[in-house]
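Okay, so here's just one chain, in structure tokens, the form predicted alone.
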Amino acid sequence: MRHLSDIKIVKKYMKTPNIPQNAPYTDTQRAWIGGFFAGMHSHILLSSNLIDQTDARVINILYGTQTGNSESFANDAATIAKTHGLLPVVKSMDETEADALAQMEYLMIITSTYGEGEMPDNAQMLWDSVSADSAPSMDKIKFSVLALGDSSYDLFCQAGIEWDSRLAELGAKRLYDRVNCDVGHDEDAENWISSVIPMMAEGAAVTLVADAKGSSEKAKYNRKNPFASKMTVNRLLTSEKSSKETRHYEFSLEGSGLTYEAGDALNVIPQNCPELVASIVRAISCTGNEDEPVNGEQMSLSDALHSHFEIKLPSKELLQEIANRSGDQQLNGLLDSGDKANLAKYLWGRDILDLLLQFPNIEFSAAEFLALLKPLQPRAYSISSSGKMHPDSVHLTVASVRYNAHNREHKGVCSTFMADLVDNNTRVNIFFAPNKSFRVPEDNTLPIIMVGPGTGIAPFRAFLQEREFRKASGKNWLLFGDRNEATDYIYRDEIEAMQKKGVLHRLDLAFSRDQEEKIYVQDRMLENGAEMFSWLEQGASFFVCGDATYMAKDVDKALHAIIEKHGNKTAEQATDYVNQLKKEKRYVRDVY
């Protein structure tokens, strides 16, 4: 039977009205798909048992994802697919080999863009093969690519922008036109999903087709839905000597009936500091009190300001018209050569108020300021306990970001919201994003190596909880380290309580800046390279969390440094190595 849930997916998606102009539908199809979907409401609604069909039409449906949004998308595909005779089969890029993918008839590739312009990690090996001269031809592939990404970033949507592209160079006939979907723009995903699915069965017979498997339940609290949580503990990790500030929160579940795994993410959704954006209301020669129109509520400048938007990174749009407005030529000269290395050195530390700030003259009204900004978005944070240990409380561990630049206090928006303005009286709306990859051993006698310096310590403080729940037998390496083990060994006396009760089996410690010469995680793997290259081969699963740009980078040349020396391979060899535990799934990142 179909679940309640699957019911309201289907009516979500189930939109008449916006059939593409651009489809090359006749009238009479178009007549036709509307009548379909106007009876299918009721037909879906009202059936309960779903009609197998062996013979159903195929569509495939590949997701690349870093943090699992990818695949929340796929799966709601898949259910809308199942609504149109269509039999989905849902994967994960590194579950599908370039050959199998040529042989496939209808497609759809859903895929993030990661970093600066870069594929997934799932995604990546399916992708060098498809993108190699030796790719095979695929001509026989329908196909329509959803990209998600962030328009913050130069390269937006990248990957999908890379997948389109090829997938057509390599003869695959484009169903649909990609549609490039920022963050917190689900409805764009929507309407490509709304709009592929008809195309994919035209000419299938429309049956209902059951699911042996039955459907997940959909997320009872979501982007749209948080649950407004309680903080109960918020503890700084380090000390108050430290360089750094990194605090340790606990928020409620009570009476919210969610669960998560360990490896999961927390989304949290923040509000602005109101000294912000009472400054910002004041550099835009505003009073605040200006009434807006706000999703479709009427509310104060500040309160939309304060809760609803981005007022930190400026959007292109703002850039652009604060340039235009100011006339500056150093700022118009950037944006107008595309020198995108210089413009980023100049906007490095600024944020808007700086450049509403630098010119005083410009000024918006309230309508035109917020017409240039982006919605605010959750930020989303690795979590650091079990589930099973901790079922009624979520645990995070997370960096405040503060730095002074441009003669001003600059604070990150979430951390700072959550270390300073959240009290007993506040409720923080959260909800999780399940990260399937990133998930420790179903078999409780593999051993783990977890590299995680910093807050990347996160998910590996929920990993050895798990085990410990589990009493798992498989051994656990944990390699950690931050600036200064005085200051810096967050979490310590839980960690060697670990040692002591035999959970942790060995503990590998980098602090960078308490020797002349710096020390980071991936030397400890280099000088232990041997008996991590022995647990490789005992089946164990390596993980990284932390830092995208630099650590998680030195880390993978420390492993195929290790694998080549010490299983006596080529470089070749070492890279296949790599890439089996990255197929095995035993080689994961949960980096940023």
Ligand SMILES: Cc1cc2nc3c(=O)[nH]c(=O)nc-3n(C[C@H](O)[C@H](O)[C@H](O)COP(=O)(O)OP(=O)(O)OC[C@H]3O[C@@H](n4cnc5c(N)ncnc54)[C@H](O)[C@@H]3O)c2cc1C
The other form holds:
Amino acid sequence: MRHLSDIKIVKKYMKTPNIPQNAPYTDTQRAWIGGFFAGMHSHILLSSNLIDQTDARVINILYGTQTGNSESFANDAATIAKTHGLLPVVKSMDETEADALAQMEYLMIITSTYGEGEMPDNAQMLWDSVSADSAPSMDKIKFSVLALGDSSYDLFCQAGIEWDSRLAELGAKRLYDRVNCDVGHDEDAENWISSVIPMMAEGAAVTLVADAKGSSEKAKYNRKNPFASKMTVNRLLTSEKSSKETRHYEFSLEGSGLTYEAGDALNVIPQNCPELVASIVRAISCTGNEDEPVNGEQMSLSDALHSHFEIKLPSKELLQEIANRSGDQQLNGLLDSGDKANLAKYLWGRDILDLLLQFPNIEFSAAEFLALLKPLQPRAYSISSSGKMHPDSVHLTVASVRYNAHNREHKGVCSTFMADLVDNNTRVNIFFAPNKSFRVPEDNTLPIIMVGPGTGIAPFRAFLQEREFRKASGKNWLLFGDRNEATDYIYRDEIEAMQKKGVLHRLDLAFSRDQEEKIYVQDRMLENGAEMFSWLEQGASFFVCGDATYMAKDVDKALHAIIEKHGNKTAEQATDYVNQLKKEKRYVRDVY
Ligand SMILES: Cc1cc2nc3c(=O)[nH]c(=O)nc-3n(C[C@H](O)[C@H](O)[C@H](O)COP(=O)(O)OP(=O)(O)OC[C@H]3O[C@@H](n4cnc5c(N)ncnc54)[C@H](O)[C@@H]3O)c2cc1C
Ligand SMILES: NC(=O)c1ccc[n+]([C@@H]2O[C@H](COP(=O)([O-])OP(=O)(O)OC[C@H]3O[C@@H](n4cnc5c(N)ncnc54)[C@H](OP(=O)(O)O)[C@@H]3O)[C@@H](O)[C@H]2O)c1
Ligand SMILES: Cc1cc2nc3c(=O)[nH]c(=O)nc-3n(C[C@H](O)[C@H](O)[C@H](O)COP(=O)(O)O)c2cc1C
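Output block for the form predicted together with the named molecule, input the form predicted alone:
Next comes the full complex, and the chain you just saw is listed first.
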């Protein structure tokens, strides 16, 4: 998530002035634009007197997002569009219908990919209409797509790829080729914006559009300039006897000036475990002292591995190189066959060190090895506190990833960095990822239903604090579950206190392993379907947080079943009902 001042944004995106010779500019306008490029950025951006929007060309910037990255780029694109005399209209995809889309002339699509090559939640409905046989012609549109994704997923940038090809199929004209932007490669998105906007501006009458808003609203800390925070609390939430480990963390915001909302996420920039670094250095027969350039700085191989590179999950490039150098039949067979399911099975629980130990005869120079690694990425965590209740700190609820595989103990990079490696002298680099769609309703009288098993409870602890702080009269229903009540009922004291105070009106618990048959939160939903439907009819919002792969899908099925049964609806009518909830932002998910 990136937040820069408007002026910084303009400087970053402006490469060379691109004033088309045939553009109908007056001499004054040309001179003005020249002046702008010569360094008048701040004047233009901060002077709202220049606004004359009557003739400005409208550029529609639609974003599909789960955690706000696309939205952030959409806003950057809008800032740049204004400096080109364009009138940007930024909208979330769920604020747009297919028919309205078909009437747009200039369109920038920015979308991430979620699940396994799926649309982010707020893009799904529009995509359903656009991908349907009945979709209207899009031949009025001139467009370009920025696809955000993560190349460690099989279906890299799939949602953007599908938008790009479907728009063209429906007759839209591609003004600029799609760019696939991998995590940590913001410069690709920035280059896309600075290339596409001038093309969208070609031939437009220049209208000076300025907007003083924005710079003051943008956060001063971001991925490139994180806040170095002190961890003030690291508390085990699950019992020592539990089969899992979930921890509560608090980070100080003192001196940062940072604020956040319940529903936002926090990005944590981890450091790798020094023991893992040492084992990898040994496995590639290096010393660790090799002096290497990293992001324009010289540093030792060990320091580079400790702070700058992903050293747990192998990149595709490293995997291929290990296959080439080892000549191993199984690995080469899996890579050559394109059998993704079996490759994923092979890789499950196998990290870089496992692969190096498996093929001990392969040697890499320090430079070769670093070139095959991906940059170390921040990890996102749903914030479990309300910024109003806790303005000076931010709380997280994190499951420590620890498992045994290939005769070694394995540890998740970030979850165990926080659990094991942060001491009083360590500052943890953090930055916020606002999630504007995952919010407690502004209307304090409306009910909310929160489904959050496991660490999915995190944002709902924040929501309950928020409702308490606001003295909201609306009813709150929490559905929580985990493995065993005796060991995994996290925040039990707080939850029971919330019930006593009258903040939590309804609580349903599902402990999956306390009996032979698994009981999950969706079973509790189905048992209480009539009441749940009645809450929805009273205007309740339905929130889901936690596991995306299984839980969120099963909860979605249960929601459909409840609406069908208790609303006396057909399956299609239930889907329409659910779509309406999504449109009204009353069915929102924070799943991972
Ligand atoms: C928006 C968002 C919000 C999130 N909120 C939370 C939250 O509130 N709390 C929370 O705990 N997490 C949350 N997460 C997940 C979090 O970001 C990290 O993915 C998680 O902490 C794991 O990161 P890690 O660095 O510890 O593990 P990594 O180093 O990234 O390792 C994880 C990998 O280890 C492997 N692995 C894990 N378990 C096993 C196993 N049993 N057997 C074999 N292999 C295994 C898998 O390959 C897995 O991908 C959220 C994610 C997102 C995107
Ligand atoms: N390696 C570890 O030790 C370890 C430990 C905890 C979590 N994790 C990982 O950390 C992440 C977060 O964990 P978490 O605490 O949020 O959740 P979690 O431990 O994965 O699960 C929380 C609860 O949800 C249940 N559940 C499983 N499948 C479900 C489904 N389809 N529908 C509804 N509920 C379902 C679980 O039951 P059952 O598990 O009984 O089926 C458990 O009771 C997950 O990705 C998990 O894989 C790893
Ligand atoms: C649960 C989850 C699933 C994801 N699935 C994919 C995927 O299938 N393909 C892909 O290219 N990226 C995938 N990503 C990466 C996101 O698209 C990427 O982080 C993007 O920058 C998020 O942007 P957003 O904040 O606008 O949603 C996934 C991320 C998460 C957390």
